[in-house]
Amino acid sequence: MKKTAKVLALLLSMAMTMSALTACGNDTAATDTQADAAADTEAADTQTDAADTEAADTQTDAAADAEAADAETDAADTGAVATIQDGVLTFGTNPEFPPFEFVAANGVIDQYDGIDMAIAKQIAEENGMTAAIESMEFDSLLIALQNGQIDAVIAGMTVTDERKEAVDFSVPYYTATQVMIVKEDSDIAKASDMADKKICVVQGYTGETCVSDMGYDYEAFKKGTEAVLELVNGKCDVVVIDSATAQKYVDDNEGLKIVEDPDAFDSEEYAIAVQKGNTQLLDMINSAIEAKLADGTISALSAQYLDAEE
């Protein structure tokens, strides 16, 4: 009996332990059937947080694009062409054209002076910018400006047709002539006479194309003053220039004389030129030149410029 006993008591123990393992294994399966559960719903808020992110990142990307579009189209709409990089506005120049720009010892604008440079260094400081020029040949100034190496051409440039195609230009500023430079015993009366003559001019001036349109030969320098002194050496008998530069020339050099030919050459306007649609660089210099036109400050400095000594 006692044995019998023993056998079922260990019996009994089995069974209880078994229990209680079956209970201790469903418990550890519910809890990884939990813990599974909770790892999907974390994964899943971590999607749904990403896309989110990528959506927003997306609206964002989109506004920047829509306000960059929104610039572009507003620069379209006014035509601004912006050139002016640090408060300095650059103009393009031909220092070889007195009295409206050559260099002296002190100039207005570092070494360079002239009516044209107290023009451009006005314009300027009246709208809280410093002057720069950059020297260049005549030739040059235009390609230059289109380029973006300047923000405006004032070299005594005289607006035609050819030249607006390119370029837009401001209200003229002052109005000029081509003349001839001969010395005082020259038989020179016309323009008709220069048709044996040996005739000079500057080149890319207007002086080269109306002698050209005349259909005379001429050579042609790159600075006027190479081309008088041809004249002073007797080395040719006229330079045709603009006016107010040939007075100047005729009172540095003894022995020259101004001929006029109104019939054969027309009046000329200078203007400043300005990159093509830069209408708001434009504007500025044109509100510039017309209040300095209206009160006398353009005609002070063309008498100061043209009385005074180089």
Given for the second form:
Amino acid sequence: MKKTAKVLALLLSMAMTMSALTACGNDTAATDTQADAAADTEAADTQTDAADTEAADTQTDAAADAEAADAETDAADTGAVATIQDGVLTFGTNPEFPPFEFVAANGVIDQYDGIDMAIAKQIAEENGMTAAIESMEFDSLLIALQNGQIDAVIAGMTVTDERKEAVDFSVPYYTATQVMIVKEDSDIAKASDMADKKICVVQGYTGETCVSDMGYDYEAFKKGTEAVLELVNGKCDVVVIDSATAQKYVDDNEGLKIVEDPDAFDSEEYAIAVQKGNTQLLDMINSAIEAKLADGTISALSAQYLDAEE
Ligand code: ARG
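For comparison with the form predicted on its own, kindly provide the form predicted together with arginine.
What follows is the whole complex; the chain from before opens it.
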């Protein structure tokens, strides 16, 4: 009995530590290893499938893999490879996230502008392809990727363990954190001050996960601009959103300021997502990002778009 109680107490304290560590999408070693192991197994499976498909007999492939392969993965692989052969690399994004993606009169890809759009265009063109953008809601991006409607997602998307179960991520290209946007005269100075305040977040963003993990009530909006408008109009007290985007909103609206709390909000890393097992595309994207990080292209783009007036 005593022993059981001790074990329970230990388990409980472990669980509490874990949830404290994961409060804001921070990867813990434990969850990481698990997700990676799962990802690796799936990646290995998909790789085998891809090799078989290239051997060109889809029917034989399907028969041979009948038990192991799931139909979704096979269809997805074929979709991604076919699109790239057409010379068009289609990125999905949600252009409601300045300075990474927003709609402008003269964007770098059609009407789409921002750091991510410039990166996407360069990755495609350096590899002899044209970049195309499919604009959709943030929540739909990973499903569209899994369905093969798009080849990759570039959307200031934070790598999380949950997302890693659905897709593969490139090497990260940007580090951000959640921050609080408040009115200039607000008494909110740290995350725990939000306890009795009206909190606004954007639906499906890591900011929503953060606030929800902290156990606070909140209202979720479809777009960052809607949440900020609510704050400007005095209908909410604080908006929790990614740092660079928050800076843009504060620059664009009078009377707002940013409050940071590094103890409460961990750093987050943005990466490009591809279908699970699409190693061909992932390798290409990783080489491009690594080169752009090394030669300063990405920091130059960040500086350019963070300073730019829209
Ligand atoms: N970094 C946050 C996340 O991954 C927000 C990203 C929003 N991006 C966008 N293009 N709307 O959840």
